[in-house]
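One chain comes next, on its own, written as structure tokens: the form predicted alone.
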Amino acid sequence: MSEHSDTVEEVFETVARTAPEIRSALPGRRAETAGKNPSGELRLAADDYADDLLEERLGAIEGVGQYASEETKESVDTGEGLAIAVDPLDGSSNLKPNNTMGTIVGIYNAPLPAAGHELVGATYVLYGPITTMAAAAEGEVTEYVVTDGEREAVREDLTLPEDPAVYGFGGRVPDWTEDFAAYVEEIESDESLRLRYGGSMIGDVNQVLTYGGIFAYPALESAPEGKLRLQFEGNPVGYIVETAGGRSSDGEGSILEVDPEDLHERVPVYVGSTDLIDRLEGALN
């Protein structure tokens, strides 16, 4: 065990215990709130909740000691420690129409922005019929299913299936760059793959995760760098996917690699099995 196990475990359990409270609230929280986030998008009620929700109580832990949101431009200082990176509320455009939704949380080893291999624990929720959690740390994801706030493993050290079956890509097609289009074209020639997208980031790496495949959130011919965040985002899931025995790539190699320059910034997202990412990669390069 690390030195920073027992912190990483309560950041767990406090994410487990709070996951019901933010799934509770979604129902009286759909509208739109005056701002934006600092990626430009518009906030919901339910996204300013679930942040302050969860900077008040991953921010009290000891051994704790920076919170970052996707919703809010600069981190928060809550003492010394490890830093908590937090997209509060995946995929809220979802609550719309009633989607599936997630929270994930990177825990980094090192003052933010900092790169994937800084991560020594990362998680997220998904909020489907049942609440579920995939958590990373010491070299294994768990699953769980989430009820009145405690954790129970369905799923111990678990690996992605080696006979891949799902694939979703987000991005207009029309905007995706030539070489990832004529990729797309070969995965969905292959009769093995279903497609499975949804929209929800959270929702569609949960499926590749338990059946295998790839997800991708391309680089765009409009937006090189792509749409999801390095922090908040691609770093916790690629995290979750390399030690679940998959690959995360921007492109050219581990997303974990990518050093980063800002606390928004963006990256191009393809994690999933790792014969799939690779011959993305050399359908890219």
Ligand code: F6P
The other form holds:
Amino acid sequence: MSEHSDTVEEVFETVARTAPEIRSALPGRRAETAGKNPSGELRLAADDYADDLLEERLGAIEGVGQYASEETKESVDTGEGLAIAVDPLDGSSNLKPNNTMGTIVGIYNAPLPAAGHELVGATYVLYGPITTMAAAAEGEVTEYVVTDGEREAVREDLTLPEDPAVYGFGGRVPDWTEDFAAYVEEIESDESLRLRYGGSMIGDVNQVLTYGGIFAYPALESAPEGKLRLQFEGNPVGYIVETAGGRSSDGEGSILEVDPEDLHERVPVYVGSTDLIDRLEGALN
Ligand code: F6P
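Structure of the form predicted in complex with 6-O-phosphono-beta-D-fructofuranose (F6P), given the form predicted alone:
In what comes next, the whole complex appears, and the chain from above leads the way.
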């Protein structure tokens, strides 16, 4: 138990309590709002609704001192304590075609922007056919089914399966670097691996956590820093996958070691089974 255990647990509980509300509000909020987020992407009414709910509830927890969201430029000061970075609705472009989406929460013991090694907990909710939640803290990952705002643990001390089975890579294929394209070719020639890419990082990462494998949103020719945000996406997911015995990488080393300069900065994201990430780093360097 660390000195932050109670706050981290309260954050997890609050996320579980809020997830069904976010989910049940989705059908009426498929329309786009006028605004864009700080990364230049269109915001949906559903993004805003989830953000407002999470800010109000997570910011009210004693022991939480800062709340930052992918949807807003600046963070909010909420008192003394841990800093929370949230992607309220990850993959929200999947709302229109009714595919999976997620909510991602990183809990940092340092003011934001902070390096991933400052995380003391991270969780994501997956809005799939059922609502599940993966939460990492104190060196363990637990998967829960969330019903009526309550969590029920279904997999404890979750680790990535030994034999990887799936892969999913984002970005337009012609925009991949030559080295990454060569690596993908190698992966695709492995008969034990199957393509799984759904356009929502949490849906795709949860496949990797379940079956073993690799998910990447790589550095692109047109965007060497990739697409995903370090504070809100790369770090929390990297922390969960590493806690489950896998690896994360920005192409050179663990994502958790990247020194951030800006709240909304992007990072190439490669996460999954250790051997596949080791091979990826070998191919890129
Ligand atoms: O927030 C970014 C995101 O929606 C991720 O959830 C997902 O992995 C990625 O963008 C999908 O991007 P693309 O549409 O380029 O495949």
